[in-house]
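In the block that follows, a single chain appears as structure tokens, in the form predicted on its own.
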Amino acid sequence: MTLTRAEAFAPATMANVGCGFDILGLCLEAPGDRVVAVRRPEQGVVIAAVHGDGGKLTRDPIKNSAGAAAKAVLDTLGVSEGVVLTIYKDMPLASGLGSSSASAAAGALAVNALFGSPLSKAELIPAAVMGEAAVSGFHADNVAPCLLGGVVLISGTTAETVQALPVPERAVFALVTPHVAVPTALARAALPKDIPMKQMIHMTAAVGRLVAALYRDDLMGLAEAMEADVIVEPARKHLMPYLDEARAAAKAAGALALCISGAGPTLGALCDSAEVAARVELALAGVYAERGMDATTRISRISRDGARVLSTE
């Protein structure tokens, strides 16, 4: 039979978790994308609308995640027909919980489905990654996680560079998202160009803690090696509102940790329970509120599953 429309939809992730810029990443249950592609006889991309990004983003396909990802899904599968895309955003833009990426994922996974789903998502990886691109660099940190679901340490940008860790069972984050957009270009520009030798050990130490705890279900070792950053955060830490103030609280509420979610300004608060992550998310709320500035507040456990076709017909 064959396929007219497909449904995907994909979630926000956390790059980073702290210590490990540019290789780990976990995926979020909420919020996410949606992406509807409909079969069309003439090849190539068209983006019939974008709802929900506030008329920001271009329907250009070259340029916009979404359409650059499947884009690259259609040429890998070499097919002689092409699609039309309709976006949904329900992330905000510039936030810390790779938006572009969900986009770029969710476009991906839904063309895949529109042609019957020949690749597995781990082989869609290049694609979504093509699609990040278009937006915010060659770097997979955020379409691995948001397409494969858990947590995974990434060294490339293909499905055999990409290894899946254990996923912490009791672990929830509570988030607060600043109504203040930092564009990953932005805070790519504040990092240093050159690092000291100790700091460099130190990271790479950090790192490999953070591995070992997620091994051993150990929250408390995976919060220490989430808080070790001593290079991106420093030098990110201007573009974040209040970090210090919303750490401090966090931990008050209960929270084991708190680090920036990819460039931020999202900062996410490593819980034990559901329970402590409500009490966690009202103090974060309040450490804003009291400053007059805007933010928004989730909960959210890391996601086993990522991206998924929700319909196709």
Ligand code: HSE
Contents of the next structure:
Amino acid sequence: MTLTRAEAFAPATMANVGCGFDILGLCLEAPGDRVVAVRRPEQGVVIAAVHGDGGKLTRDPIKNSAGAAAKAVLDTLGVSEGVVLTIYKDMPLASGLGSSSASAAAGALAVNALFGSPLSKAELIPAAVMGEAAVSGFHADNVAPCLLGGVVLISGTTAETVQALPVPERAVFALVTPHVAVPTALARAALPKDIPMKQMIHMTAAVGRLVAALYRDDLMGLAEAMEADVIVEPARKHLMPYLDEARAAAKAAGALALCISGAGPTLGALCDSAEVAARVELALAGVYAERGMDATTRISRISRDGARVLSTE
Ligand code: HSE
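Okay, that is the form predicted on its own; can I get the form predicted in complex with the ligand now?
Below: every chain and molecule of the assembly, starting with the one above.
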């Protein structure tokens, strides 16, 4: 049976997980984007509409992350038809929650589903990376966890370079997104070009400790490793309003660690239960309210499922 329409959902992600710049990422449960793909007889990708972006995103399919990912899937499948996409954004742009990746993953998954799902979610990673690259660069630390779910270690941009890590059962994140946009390009431009050997050793050890902690299901070990970033957070800190105050308030309310989510400005506080996360969420909200800055808070566990097809017809 030839399908005419497919809809997919892809959730927010937390890239880097503190110390793992560009090589670690985890999948959150929500929020997320939806993409509807409808078959059309002509080749290529058309973006019919983008909802929920406040008119900020381009409808040019080459420059839009969902459009570029959809095009990459069509090219991979070698089909002679094309697709019309409708994109429903439900996450803030330039917030560190992997907004462009969620659209890319949902676009790739919807198009793949429309043509009978010949590719696995892991096999869609390169196409989703093409979508991410159209907006923010060639790194898979958002798209890989977004598609696959869980916590992943990424050493490239293909299925074979992504390694699933154990998901800590008790982990719950309290997240706060101050209402300032931090474009990934700006956050990347703030990074040093060269790293002293001593810092490199420290960061390598931190990633090793983080992976080992996941295999031990050791939340405290995970927390310490997450916060052991001596390169990226110090370089980007000036772009993250009230980071020190948020960390202090989160920890006073019971959080085990706090780190920048992706390129920021969202901050994620690791907690060991939903009850603690609820207290930490309130504390984080208070930090920004007291200083007169709008901010949105959320609570999420780690999603084991990642992106999913919602319907086909
Ligand atoms: N690893 C990337 C960064 C994630 O921190 O720049 C943002 O897309």
